[in-house]
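The chain below stands alone and is given as structure tokens, in the form predicted alone.
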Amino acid sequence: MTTPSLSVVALAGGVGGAKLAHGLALVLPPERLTIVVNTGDDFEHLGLSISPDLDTVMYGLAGVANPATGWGRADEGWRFMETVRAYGGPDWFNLGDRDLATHVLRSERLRQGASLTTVTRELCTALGIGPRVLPMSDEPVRTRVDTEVGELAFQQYFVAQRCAPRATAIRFAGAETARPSPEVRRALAEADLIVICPSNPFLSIDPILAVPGMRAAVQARPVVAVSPIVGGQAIKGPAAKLLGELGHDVSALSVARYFVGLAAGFVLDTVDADLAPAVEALGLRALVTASVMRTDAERAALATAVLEVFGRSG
């Protein structure tokens, strides 16, 4: 690792946005890196404060989260929502045993007034985690998509409704109103590189970009972006699914040109090396490089190799 001193921001949101935190926290001081998160995807659930993206990262940080799945917690039990079920009570979202203790102390904690960058900080703090950790703001902001079958509010269309229904339209409720924290305005002025993660466009990357103040702060900065799409298809989530029902090619070039006038890097997969030569003809860096993560280590090498190629050209 040739570039330790850099100071890098993180946007991720999804299994694959904490692949590649994960993978830059193995490779970077924690005092350099910085995460901010989707929250978008928050909702409130049996009373309780649900931050799934927050969560995702934190797990996968904290080397607690489920590998078969890449989110939830590992030697989860189930007894909690079992009894849930057999009262009669909603059982289309899980919360595992392990789990429900992060959302009922976050859920506490906010009832108390704290902030959600203080409470993730104190559970961060909790599972030993090095690097910082932001929600993309304190303020709600709430995900909903309207599709062929009405309006949904985010987890109904990604957990109850599997993604089916087709999308026509998603927009961030309450963007309009929330601000950044000063924590995520200070590391975004102070980043020397901020890595969007392969996280979904449309649901993980645009509701942050979506809070007032946001963009201007990322495009201030050098920004790279590491794409989702690989070989035509989403390695995980609907993000192939929504390019095409937005009007997108179903592409990594298509969520190049999706970053255009926002970022000045671009990583591609092997599989879509071809396309390298079409991305740098909007103007982007393109870097070829293995981005699939199945491993640690494959985390490890995605890291190195975005810092390396984009930290020394800032």
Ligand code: FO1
Contents of the next structure:
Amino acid sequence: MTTPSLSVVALAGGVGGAKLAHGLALVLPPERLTIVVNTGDDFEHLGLSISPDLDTVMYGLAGVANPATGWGRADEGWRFMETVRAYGGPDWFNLGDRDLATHVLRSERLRQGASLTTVTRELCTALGIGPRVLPMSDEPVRTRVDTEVGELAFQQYFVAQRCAPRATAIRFAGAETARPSPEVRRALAEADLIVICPSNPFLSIDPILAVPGMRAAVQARPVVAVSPIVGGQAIKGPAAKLLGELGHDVSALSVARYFVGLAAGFVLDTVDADLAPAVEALGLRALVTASVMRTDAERAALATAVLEVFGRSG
Ligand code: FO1
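Taking the form predicted alone as the starting point, write out the structure of the form predicted in complex with the named molecule.
The complete assembly is shown below, putting the previous chain first.
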């Protein structure tokens, strides 16, 4: 079945988002897919500008992602980190030798005045990636997590503290002065369908929507969200824990409720088929399908199912 050549924009962050972004890239012509990526995880570390979610999406699309972790590169070496550790340097954030090249070259280009959008395009071209990968904004936005032990910068919360502290609120420093890039605005305006990938709604999707003008631009087009919660659990990361800590029931239905007013469709995994009537009662069109992506074939199958059901309405 040839997938209709829809113009699709995916909103993605984290490992789950990158997997569906890759699935969409497997079934769509490259010029018909744009991925708008969360940059709220970005931070400066060892003098480097690090954009984890952009790299996770890029590496996934290029087929060089580390299959075990989902982030960083495959076939990695760790001599840099071994040597940093030997010097007594900060070793809480692991930078592989190949991954390090991305951070060094990105940092140098940013220092030369290139925008994050431009640098991302250059890196994607070098990696042979066809679809457009766009940072949500060229201005800095930094996710900060209020917890029982105080406010933590994102990577301190996510990596250093392993998401352990109970979160009470999440905010996006710099969002008020950030703007969607012209490339993001154009992609959204031309989209036949916007796919909210199975990323953490609070940590990966909310930062994107927090950029002024973004929510309205997304809302103006047909939107489908894919649940990152399957059977009351997150496939990876703290989404389920945060749902509970931020006062929601820990279920795919809570995520559907969270996207009411933004999405017209919602994708549930087969294990959550019993929630479909309640999702439809929220006014969302529910699609029940296999949504756990362990292989490229499963990524492509989920992308195809989403496009077949929601692409037509686009
Ligand atoms: N996540 C970890 O849990 N531990 C790490 O040491 C780590 C290093 C790392 C290096 C590069 C990169 O692009 C991502 C990395 N991540 C690591 C994941 C990172 O914390 C991302 O922000 C998460 O994937 C959430 O989006």
